[in-house]
Structures are given as C-alpha cells and as structure tokens.
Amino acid sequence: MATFDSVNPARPSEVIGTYPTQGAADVDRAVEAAAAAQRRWARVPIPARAGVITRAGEILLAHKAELAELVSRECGKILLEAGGDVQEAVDMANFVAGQGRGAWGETVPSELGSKLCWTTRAPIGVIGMITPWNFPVAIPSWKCFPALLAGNGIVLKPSEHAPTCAAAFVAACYEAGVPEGLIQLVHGYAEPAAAIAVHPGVGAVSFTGSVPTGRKVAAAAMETGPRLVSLELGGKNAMVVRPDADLDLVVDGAIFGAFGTSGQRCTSTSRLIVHPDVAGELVERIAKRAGELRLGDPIDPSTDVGPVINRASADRIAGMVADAIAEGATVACGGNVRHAVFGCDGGSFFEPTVLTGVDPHHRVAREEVFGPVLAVMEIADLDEALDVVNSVEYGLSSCIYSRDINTALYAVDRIDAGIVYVNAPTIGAEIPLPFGGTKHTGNGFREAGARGIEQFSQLKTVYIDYSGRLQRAQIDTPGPGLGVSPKGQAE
C-alpha cells in the first residue's frame, strides 16, 4: 500500500509519521467496523457513555504536556497555542459528559386528557468526519465526544497534515474505555473523504474545512442520500474600531486576532475597519508590534510565530498579498515568505503582514488568506462599516471596539455573523456557546455548547395515551369553556 509522510512544517525534513493512503475500499471496511461496535454501544446507558467521555478528557489531560508539544511539532502552533488546543478537547469532554446526565428532550401538554407527550435524542448510527489540521485535537473532541454521548459509531478522516495527532486523541479515547471498533480511523488525501461522504452506511457527514470542499462534500452527500450533513466552513472576520476605542486593548486585540496561530484560524482577524481619526495611530502601533514577533520553531518558548503549514499555503498567501499591492495597497510591515528562520531550514514562514489603503472591493478585503495578513479599510460612518462587514460571503466571527455601549449594542444588532465580540478579537470562542457561522460559513448546525449534539443524534417523537379510549389530536380537543371528566375524557 502506498503511504506518507506527516512532516513539522517548521522542518519539513522530520517526519513526525507515515501513514497508509487509503481508499474507498478501506472505508467500506472502517464502517462496517464501525456500525458493528454501534449497535453494542448504543445499548450503553447515557450516563455510562458520559463516564467513558469523563475518562478520555482526565487522560488528555495527563498527557497534556506530550500532546502540547506534538501538535506543535506536527501543526506548527506554538506551544502556548498548543497546549490551548489540548486543553479544549479536556473542557469539550468535561462538557459534553455532563449533558450525559442532563435532559435528553422535552415534556409538552398534550391537547388530550390521559395522554402524555414528550421527545428524547437516537443515535444516527455511523457518523463521517473529515477534520482539518489547524485544530488537530480541539477540532476531533467537539466532533467525536457529542457523538459517542449519542451513542453513535464514528469513521474519522483528518486532514493528510495532522494524522499522528488524531491517532494520538482516538488513543485516549480507546484508553478511556470506548468499545473496540467503535472510532475508525482512515487516511489520506481526497478519495478516502469522498468515499465517507456518499458511503450508504454513513448517516451523517460532519466536515470542517474550505468553502469549496464543503460545497462538494455537501453536494455529494446529498445527491446519494439523504443523510444529515453539517459544514463548518471559512470566514473573513472583521474588527470594527471607533473613534472612542481604548487603542491600547485594540493593538493587543489585533495582534492577538490577525497573527496568532499564524492566521490559520477560521476566525483570525483578517480585516480592520478603522475611523479616520484613529487610523494613523493605530496602525503605526500594529505594525510596529507586529515587526516584533519572532518567527521560529514553535516548540521554542520564545517564538511569538510559527510556521504556516506548508510551502504551497506560505506561496498562496504570498500571492495574495502581490495582488492587494497591484490593486493599490501599501505594505506598512511583513510581507514576505522565510524559509530559514532560527535553524528551522525549510520551514514556510509567512511574516506578520499589515496592508494599508485596502478598498472593500480589493481580493485580500474579500477572501480568506488563512495567514499572518491584516488588511486595513479606513471607514468613518459607522453604518458604512457594519455594511462592509457584511459584504462578504461568509459570517463567522466579526468584533466591534467602542467605549459607547449604544455603538456596540447597535453593531451586535446588525453585524451578520454567528460570533460577535464587544471589545475583543474575533478569536476566543468558549465551550458551553454554540460556535458557527451564518451565510456560507455554514449550514445551520453549531458545534459546542448544548446544540453540538443536535448533528449527531436525531429526534424521536412520543405519545403515551393511557385513556383507555381512540382519541383523535384536533378533533377531540375540548371547545372553550369545557371540562375534563375524572377520568381524563373528554366531556
């Protein structure tokens, strides 16, 4: 079988690992697999399964360290930025195990005497995944842990970048007591993850990368279907900074937003929309830090910036940039590819890049770079600024920084997003919120929070009538002034 290599993108000369590339045939049998474990644990009392979710977060968590440093080696996030990654899969499990003993549905009023009426949650069976390497442990946690809760089986597919990390957290979860079987893993590039989305055994697809994957993923799975499918997809995430704005929070929101993680974030801040009267300061402010983060090997406590992931990301975002300047932008600091930066040889460094004199209309204003770019509009009238913010296809995340609570409420009103902040980048989401986007950023469905379980179980319906008696929903219903008789009837 031919396989690959998974390489530390700060040196792409290390192998962190090498893994089979599989096929559909492959996929036909981690489903099988899969739907066979299923049936067993679906029989699992819930709170039982939320003890097994319990387990795996208590063993991520003694491994923190280890897993830290190997997203970092295998992803290129620096280490701080690491251990976050790790810490959220612990909080995911210690959220999602206590929905375990929380309500499964909802009790309504029947119309009818002697009848009762409530809903409550069934597994889907097998549940597809296709996973990014951005969050290699974060990302498979919100994914894996509300759908084993539901009691589902899961064929897991991570990106081609990120396969030794997902191996290590389906690891934890086999440690923690998940039955044998019950989480298959498939690697590879395109052809495993077409096969998950049109398997006739798989009866939900749950995807998190581009806008254009998504859209084939979405397409696919439909057309052979139906089947549940949920995307999480892309963003162009906008900070809105007012005249009243404390400037010193804003730099370090900023920097924070547009240059953590390197930009690789679905919610990195790529777009500044400043007031005139700001908008020299604070930019002299931003680029000035942002010249002086160290670009480095992330594992290094030192390094402020890692690598983007590969040479083809670090030329793409490249490219980008050279189209903002052709269209009239001003690099203010950064803009350029570092393959040796610190003794990482090979590495693809991007520098930390802020473009000034962007236009709304500008390619960079508009796509996602999915790296260390921020491009500054300058923008004075407020409603002109949250209409910019929506121009764009996507609706992710987007922030506003303002002293006047009016400003802010009225922004929040009116941004088009699924996350907005008030005084904070557009980067932070927290466990029990839901998280997801509006417009093509996705389909409906969030992750985390109390609705993560709603793509992964499906709803039941029940009438209990113990009158006895055929009583027929709206027609039977008693008119205005009626009573019901001892016996629940009617009258």
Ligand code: UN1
The other form holds:
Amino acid sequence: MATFDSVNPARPSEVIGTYPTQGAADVDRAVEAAAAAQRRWARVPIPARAGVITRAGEILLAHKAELAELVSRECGKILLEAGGDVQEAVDMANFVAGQGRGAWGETVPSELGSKLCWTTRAPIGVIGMITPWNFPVAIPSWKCFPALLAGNGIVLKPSEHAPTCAAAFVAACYEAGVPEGLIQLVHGYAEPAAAIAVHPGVGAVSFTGSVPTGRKVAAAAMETGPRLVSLELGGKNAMVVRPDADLDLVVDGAIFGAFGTSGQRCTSTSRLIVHPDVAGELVERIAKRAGELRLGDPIDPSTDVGPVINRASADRIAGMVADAIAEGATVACGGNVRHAVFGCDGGSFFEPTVLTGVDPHHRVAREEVFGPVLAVMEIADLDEALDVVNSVEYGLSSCIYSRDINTALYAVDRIDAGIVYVNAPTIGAEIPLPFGGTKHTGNGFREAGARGIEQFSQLKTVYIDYSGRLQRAQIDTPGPGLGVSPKGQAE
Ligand code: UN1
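Given the form predicted alone, state the structure of the form predicted in complex with the ligand.
Let's see the whole complex now, leading with the same chain.
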C-alpha cells in the first residue's frame, strides 16, 4: 500500500508518522462503517451524547502538555500556541456539551386550538469533514463535537500535514466513549477529500481551507445531489489604526496578530491601514520588535516564531514579497526565507516581514499570504480606510484601534467581516461566539457559538393536533366563542 510521511516542519528529516495514502474505496468503507454506528448513536439521548463530549474534553485537558508537543512537532507551532490549539478543543467540548442540556428548538403558538407546534434538530447521518493543518486539534473539534452532539457519524480527512494530531484527537474521543466506528479517519491527499465530497452516503460536507479548494469541494458535492456544504475559507484581515490609538497596544497587537503562528492563521493580521500622522513611528516600532523575534525550534519555549509548514509555502510567500517589491513596496524588516536556523536542519523559516508603501491594488494587499507578512498602507480618511478594509474578496476578521468610542463603533458598523475587534488584533476568537466570515470567506455558515450546530443537523418542524377533529390551517380559525369556522367569516 502507498504511504506518506508526516514530518516535523522545523526539521523535515524527522518523521512524525507514516500513513496510508487512501482513496475512494477507503472512503466507501469508512462511510459504510460510520453509517452503521450512526444508526445506534442517533438513539442515544442527547444529554448522554453530551456526557461523552464532556469526557473527551477532560481527556484532552489531561493530556494537554503532550498533545501540545505533538502539535508543535507535527505542525511547527510554538509550544504556547500549540497549547492554545488544544485548549480551544477543550473549550469547544465544554461549550458543546452544555448545549446538550439546553434548548433544542422553539415552540410557537398554533393559529388553531388544541394544537402544538415546535421545532427540533435531527441528525443528518454521516458528515464528511476536510480539515487543515494550522489548527490540527481545534478545527477537528469545532466540527466533530457539534456533529456528535447532533447524532451524526463522521468521516474525517485531515490535512496530510497533520494526520497524527487528528489521530490523537479521534483517540481521545474513543477513549471518552464514542461508539466504535462512529468517527472514521481517512488519510491522504486530494483523492479521499474529493471522494468524500461526492459520496452519496455523506449527508453534509464541512470544509476549512483555501478558496480554490473550497470551491472545488462545493461544486463536486453538488454533482451527486443537493447537499449541505459549509465552507470556512481564507482571510485578508486588516488592522485600522487611527491617530488617537494607544500605540503601545497597537504594537503588541500587530506583532501577535501578524506574526503569531508564523502568520498561518486564516485570521492573521495581514494589512495595517494606518493614519499618516502615526505611521512613521508605528512602522519603526513594529519593525524593530519584529526584527527581535527569535526564529527557532517551535518546541523550544524561548522561540517566538516557528517555521512555515514547508518549503513550497516559504517559496510562495517569498514570491508574494518579491511581487510587492516589484510593484513598489519597500521592505521595512524581514523579507527572506531562512533554512539554516539553529538546530533545525532543512526547515523553512520566513522572517517576520513588514512592507511599507503598499497600495490597496497591489497583490500583497489583496491576496491571502498565509505567512508572517504585514502590508502597511497609509490612509488618513476613516471612510477611505474602511473602504480599503472592505475592498478585498474576503471578510473574515478585522479590527480598529482608536480611543474614541464614536470612531470605533462607526467602524464596527461599516466593516464587512464576520468578526470585528476593537483595540485587539484580528486573531483570538473565543468558542462560545460564532466564527466565520462574509463574502468569499465562507458560504454563510458559522462555526462555534450557539448556532454552530446548524451545519451538522437538520431542522424538523413538528405539529401535534389533539383536538380530535380535522383542523385546516389558513382555512379554519377559532372564533370569539371558540367554535371553529372558516377564516374571515362570522361564526
Ligand atoms: C484559523 O486560522 O483557521 O481566532 C482559525 C483565532 C483562532 C482560530 C483561527 N481562535 O485566531
């Protein structure tokens, strides 16, 4: 059987795990097994399903340190952020489990007497999930926990860069009491993902990744019948800085937002739209701090910035920086790939990079970089700055720094994005709130939050007539004396 290796991005000769390169036939078997287990799981009371999810959260928390190390070794995240990745899954377990004891629908008064109307949520069946490597525990948890609570089976195809993290997450779910077979892992590249998208036994597909792949998945999923497809795609997240902003706060926020996770979050801050009065000082301070960040082995606690995921990614980022320079931008700091970082043979590290003199039409101002590159644009007028924020095809996360409440709330109102921050960077979304974006960032769904369950369940509307006679909606209506007569006619 063909296999592939998952390697440590800091040191690609270190193999983290070897996995089978699976294809359509493996997806067939996985869907069948998940469907068989799902039929039994759907009969388990929802609070009992929630109990299993609570336990999964406890297990993840108990193993947080070793899981964080695995995330760091397999995906190159610095240890602190790797711990955050695992914690996000723990938070998700707690939040979703709580929903198992909350309201599950709505009750609505009937227009007729002696009749009950309510909504509930039914399982979809088997959900196909295609997940990225950059939140290798958190993102599978965002999808799996609500899907499990809603009574579904799962076929999960994690990124080929994060199979061991996904396997560890799934193992925690089974240890917590998920019935055998309910979560199926399939490994490999595009082939199993494509097979999941078109499989008639898969009732819904949930995808997080790039815009081009997301479009392909959605189009393929529609080929074999209408299907619920939720997409969580890219971002081109902006930080707007007004002249009255607290610049110390802006510097901290920009460093964390742009260079945290080596800029490889879909929420990473990639545009700094700053008022010219403070631009000079701000760029100087950010560039100085960025230059001091320590590139190194992500597992070493003194490292600030780990590698990017692989050489191809580093080359792509370098290409975008080169294009920016060709279009007229200036490198204020960084700009280079480094391969010879102490103790990390062969890893690709991209220096935290600040580009000034960027024009809103430049490629680096419009396309997702997915690397530690901050494009600075100087704009004085607030409306013009907000027009630039909104001028890209994405709408995931953006923020404004200002001490003036009116300015801040005006911006909150005008920014076209799924997530808006005031005086905080574009990363760091919390689990009990909806996560997702507008425009090409997604297709209207939100993950996490109270409505996160929506992509993994279907609404069922229930009417119960206990009058003992035929009552006709829109035709009969109880009159003042409560006798039933045709609508609009005197009793
Ligand atoms: C992602 O980059 O795909 O808000 C998810 C954040 C994290 C999630 C990011 N909680 O940055």
